[in-house]
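Taking the form predicted on its own, here's one chain by itself in structure tokens.
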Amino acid sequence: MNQLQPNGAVSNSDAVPTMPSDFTDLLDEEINLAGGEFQEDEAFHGAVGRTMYDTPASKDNTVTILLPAEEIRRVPSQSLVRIKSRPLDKGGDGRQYIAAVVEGPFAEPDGLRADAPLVVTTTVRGATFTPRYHGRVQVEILGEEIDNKLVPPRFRPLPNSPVVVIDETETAERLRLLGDVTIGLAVGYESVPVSFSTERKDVLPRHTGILGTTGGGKSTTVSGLIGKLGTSGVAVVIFDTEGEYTQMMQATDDAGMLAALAQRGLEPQGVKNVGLYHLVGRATTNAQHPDRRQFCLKYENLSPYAVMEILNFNDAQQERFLKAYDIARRLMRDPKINPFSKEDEEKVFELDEMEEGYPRLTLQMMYELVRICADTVEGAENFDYLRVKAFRDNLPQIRSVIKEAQLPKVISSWRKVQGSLSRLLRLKIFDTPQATTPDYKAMTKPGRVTVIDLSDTDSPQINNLVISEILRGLHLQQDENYQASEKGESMRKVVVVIEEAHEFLSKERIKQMPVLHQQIERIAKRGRKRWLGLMFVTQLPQHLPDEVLGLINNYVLHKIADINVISRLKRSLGSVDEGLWNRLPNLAPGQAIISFAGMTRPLLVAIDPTPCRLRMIE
């Protein structure tokens, strides 16, 4: 207490006493009696945080980690950490775990709720109030580490266990992100490329789905993968329904893409060794391409049951079509009409008409036989319309076979079948002399990229015919390639990209054409054993049936806002954590959730910009 002295001076009767001269010696003695100075456990050296106690809201296989404020930036989303329980002699269990950050990092004030009145009031009033704070992250346990190997966890990390951040090199190894084809960079890291290996049979031949809304970056992803797959020696065939990829052999000149490439340290360049096919009589969006070829379809490769589906025949019309088809099979065995080679005889012996048609049977032949049958039922005698020379030369014999067949008598159904085949003929895409079928052997050469330009067909039915026919041809060629590899040749790897997959494999299409899609499903299942992988690309994944989603093992998910679609995908992709699902509706263009068969866990990835030119489609 301060007191006034007679001389006017102020004295302090409560002044702090002077510290004894031997205080430090006494303090050292007390420290020694307590066991010496505090020494941090060696397990905590380099730790960025510690595990938290569990709460009633805790979930299995997840743990909360608390971090000092200065360590928050070292533990970004998706990073891997190592949790080291204390040794047995320190009250722990000595176990070690690898975990991934699935939520956070979040900053929380020490000793206060983030929405405490003191914090809220000072903030909204414009005052500066920044209490000390700490970080919090939620991690998912990937496994227990035993002898440097990751095994399924049997226990949980104990509270107050030290947490160490795993460096980027080990992270890439742990997440199995290494390979010769890079998709992009993992979000949350400075430079962790997300890649896959074209040598692994559990990755490349497995089918891939690239899904997302328009503008999400699917075309960038597809074109970038095509170029990198080709460089790695994989043959790529892409069905281009919009003509978007017909100029990819040239380097990009898009200003935004050039800036993104420069930021990533990549150079603009075109895709090498690109061939272009377009349907006979149809235009292409790159008529100046030096390696451009027209192709036609072979009617003999179409299953008669697929033809009936495509033409939407009712029961009566199917009966007449199959009756005419039986007559065609009989006539095609007649040496006067169709001299068979030994190879043709072998094909007929092994013929599966659910997969293909009769050898050498053309659409013109089938149309003329149906018309002769219809005219016979109607009693007509004029057959001047015949263009097939073998039919004109052997007309009496053909009419005799037809009369023996006991044709159904209702003429209207015959004329309906005739009219439908006539419409197919007018397309002029079958059996044309000025074009041949695609060269499947050349298309499957290592590093070859083939663009099938379907931009001028204006018909999903024609596109479906083309896709199914070329898929069948590639599958047969891969069977040959596989047999050759067993004799010592290098195995050819092929990836087929189907743009606008919802047009080809929608629920409605499958209902209308079950035989055609059963063929595709068989090719998809068998192709995985022959290094033939399919890549389905669509902005309308809600139209893909569960049967198709069941075939897909690898996913690239761009922005998807439809909650019903996300719910369906969750049932197919159980490995994606809830934090990533919550991000999916708000992904920026060029971002995607990647889930490949070879990866330890899915990741959010910034997709590499494409170095090649794309025709921007509005």
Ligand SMILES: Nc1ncnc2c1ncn2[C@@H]1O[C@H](COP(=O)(O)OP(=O)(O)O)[C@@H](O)[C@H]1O
Given for the second form:
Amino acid sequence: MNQLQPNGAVSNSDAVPTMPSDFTDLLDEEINLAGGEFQEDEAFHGAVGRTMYDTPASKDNTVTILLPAEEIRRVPSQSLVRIKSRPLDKGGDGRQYIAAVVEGPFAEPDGLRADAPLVVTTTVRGATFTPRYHGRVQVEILGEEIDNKLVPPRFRPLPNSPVVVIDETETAERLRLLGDVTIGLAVGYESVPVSFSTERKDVLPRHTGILGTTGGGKSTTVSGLIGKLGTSGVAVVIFDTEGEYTQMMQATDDAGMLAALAQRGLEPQGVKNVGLYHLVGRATTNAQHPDRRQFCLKYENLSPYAVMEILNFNDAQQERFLKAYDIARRLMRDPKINPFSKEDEEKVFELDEMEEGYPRLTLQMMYELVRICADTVEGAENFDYLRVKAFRDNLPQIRSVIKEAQLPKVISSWRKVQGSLSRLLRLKIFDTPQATTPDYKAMTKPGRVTVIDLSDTDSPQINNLVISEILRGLHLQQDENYQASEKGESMRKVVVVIEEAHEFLSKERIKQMPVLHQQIERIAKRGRKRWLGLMFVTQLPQHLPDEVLGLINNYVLHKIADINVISRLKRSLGSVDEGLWNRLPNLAPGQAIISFAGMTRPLLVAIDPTPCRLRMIE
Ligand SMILES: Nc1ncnc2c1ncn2[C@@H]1O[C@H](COP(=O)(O)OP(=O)(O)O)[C@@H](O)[C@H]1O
Ligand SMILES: [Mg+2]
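Condition change, the form predicted on its own to the form predicted in complex with this ligand:
And the full complex, kicking off with our chain again.
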């Protein structure tokens, strides 16, 4: 008898007859009867797998795909596949779909559950029993392909349809990842760069949020983007609250970053054409930079209503402040006190006091007027403190205007207003002779990068004043640039990066300073038409109110662990699938979910390491 030996060989034994000689002929006959040798359906050529039958757990718009073990690595997470139903005459419906891998690939043992005791035990004992296995991925249907166009799917792919992998070139096109600024490489692919276009008006000017916990990679992303935007001819202005970006003009010397750059095939290099601004009288974290200027704020750019907000005036104080402001307006119209230019006249004519202050009115003037009013109420007669020459020279006239004005009494409220203005004066950041306001025309030149170093102000209030004033200046400049573009000049593109955006735009602050924030919101809305894109960077997105999140169209989401934040973002960002959201709390530094306007779907991206130097902050 033929015996199966332990080694699988068959031993000859006389007890058993040999195989009939016509055995193979018989077999061939059987095969012919059954329709010939098994031929894989043509539709399956080149296929990596097939769609599975549905189960009670199946969900609309997602399909399970099964694949042999050797194909698993060809269908990584996020990759695109094409599901081709077989033609009508082969039992299919002839439809073709494009889908993206949203879960998996998972490896499952054939015919056994992965957690079956047999599998678990043998694995623990040293894996002497390793069953054959297959792959499973869950895909989300992006659309049905008709004449090479993707349309919303109306049907579901049939079970047992062949699935082929879409190559990386077609993937980049399908996902609309092409453009002049590259953010990084799509995770799961060999080399699919994720880029966006600075040419498109519906991307950067529609505002960007870069969110994630500390250490997630925000500053690396921001500094890398700044360099690339500059190269693409976009002007960038960054409000640098920590002084982290003041050495961007140098190449990085961070060992980890150098290694990451080398691996990605990138060179370390500094950002070109960087100008540095810091507030007059405040230090900068890079005093060596040759292209460095101090700037001051102009009181006349501040709406009187914004001033009252910043100084937190109560009703009585507001009444007195507005009274003094009224007097200021009348006096400023007097040519002896204030020789107006034609331009000023025009400005006054169009003045929107919710947006700006009175032309040429300085903080010193306002302070002195309030003080004269207070002294008048108190009956004091000593005005030696006056420093504004026009006021000293015209004191009798000023006093008669003030007398006519029927000042509200209660000296303590007047003195409070005077004290607050005096504190503002002592900051020495308004209307100083040794510094000018920022040069917005230069700041909006193509490729110009301006770092506003705010590291030495140690006051969120001052930062907010600076940010609002410069935003306003840039907005007015972009208005002007827009007019020029109508006359044929090419439109200047500007991106403004606001680091620690929660300090500037938190719900609390908005409540404290509604006027200032309405201004910002107006700028954000008009910025869309004027090519002024805002980029909000924060580790505390929970502090941003819905109004601000509502302004954001592009997202870079680094690691976020807070479940509440994730669920809020989910509401503003419908396009991110559950599989990606689930990864958000566990992202590595430098990984981010990218959802930019214009992309077919959000992607997990390994952000490019930054070639320039970031200053270490504690
Ligand atoms: N894209 C990246 N490539 C390589 N390493 C990165 C990347 N992003 C972040 N890292 C690493 O993580 C650290 C923290 O990143 P950083 O940008 O300072 O985070 P955040 O600004 O969110 O606090 C970096 O110093 C670097 O070591
Ligand atoms: Mg940072």
